[in-house]
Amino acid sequence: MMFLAATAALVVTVLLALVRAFLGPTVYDRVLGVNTIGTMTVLLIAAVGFLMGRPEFLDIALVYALINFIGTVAVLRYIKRGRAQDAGEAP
């Protein structure tokens, strides 16, 4: 019962982050909202895996967390520099 309440709280948090992602006044607020949605999705995958008795969902959650982190860093780097840079270019 406790995990169902936690899952419901995570869904509410995702909805609030979705509002922030759409209404954020700056691009950084939008990126933060999308990153929060990704983090809450990782927690939802782990909670659902526990509820269903499927421990392999934790592996999926870890991979999704890594993709979320790398994607956020890539987007912020692109926003900071204004364009994608090659590895050989000077900063």
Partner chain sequence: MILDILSWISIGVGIFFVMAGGLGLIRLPDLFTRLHAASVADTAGAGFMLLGFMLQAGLSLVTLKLVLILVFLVFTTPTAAHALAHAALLGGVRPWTRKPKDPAP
Given for the second form:
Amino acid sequence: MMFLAATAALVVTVLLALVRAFLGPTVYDRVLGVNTIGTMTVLLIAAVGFLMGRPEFLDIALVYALINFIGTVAVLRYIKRGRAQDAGEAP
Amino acid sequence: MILDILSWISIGVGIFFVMAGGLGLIRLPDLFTRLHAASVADTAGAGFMLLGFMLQAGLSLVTLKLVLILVFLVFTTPTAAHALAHAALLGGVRPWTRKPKDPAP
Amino acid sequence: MRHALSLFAVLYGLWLALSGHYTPFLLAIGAVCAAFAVAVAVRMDVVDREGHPIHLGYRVPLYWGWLAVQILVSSVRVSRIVLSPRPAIDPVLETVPASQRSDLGRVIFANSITLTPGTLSTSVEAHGVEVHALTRRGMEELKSGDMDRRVSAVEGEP
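Next, give the form predicted together with its partner chain, keeping in mind that what was shown is the form predicted on its own.
In what comes next, the whole complex appears, and the chain from above leads the way.
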């Protein structure tokens, strides 16, 4: 019962973050929305694993937590490089 | 039984913080204030929810994995948030401030 | 050497925790993999006090306990601001002095600031951390220097 409530709350939060990612207005707001979706997805995978009685899902959640961080930093570096080159600075 | 109740309370508190963070992501006026809301969902929300799952799982490898997830999240989310704020400031985003004429709340 | 051994212990512990199968063959493979990862890390010269800070010792869990309470308190505060009909926010961007003597100490300080909802480090300099705070009150609490002193105590002798 409690896992169902947790899953529902996480889905709602993912939708809210998705709205923020769509609205922007800056590219950083979108990255923030996607990053929050990532963290919530980690919790969602864990909650769904408990809901379905399959704790093996936690391994996937663990890997997703790491990939999410690397993905966010990679996107930020990509944005920064693009801007830095426009301004004629060394990367 | 007591553990069950404790874990329900913990998951409930986690749900509250996660929803508050998501709501703040929509309501607050600029990137930096939204980052504060997101950090509520990322630290307090995730922490309480995972604590609730741990109490459900009892002493086992599952709990150890939940602890590992929490440790990874605690190490990575502030780094990602700092990188985001730093990049935004370098990229020319100016923080929203209360107008001097506005009466203080 | 001490750092390499401790890194091996951490990696092998991770292998044991994630594997869940304890046959002699898999245990041996795990030891080989962990040893190989440590060897690569030593060759890359990243196994030192900064990359693997075991010298902080027992002070770190105590600090984490204090930090968890701080996170809870400020999470409640930020949630109340978000849920109020008219968000009472007054964001400020200022530099907070940092008294840590090593890069590691400053990183712990800046990450603690970011981890606490309501304050966010935006830039780390030699003698201070630039902080964005959601309310003026949060900034003043940070400037009172309690967290700064505690991080310096955790850091110990450089």
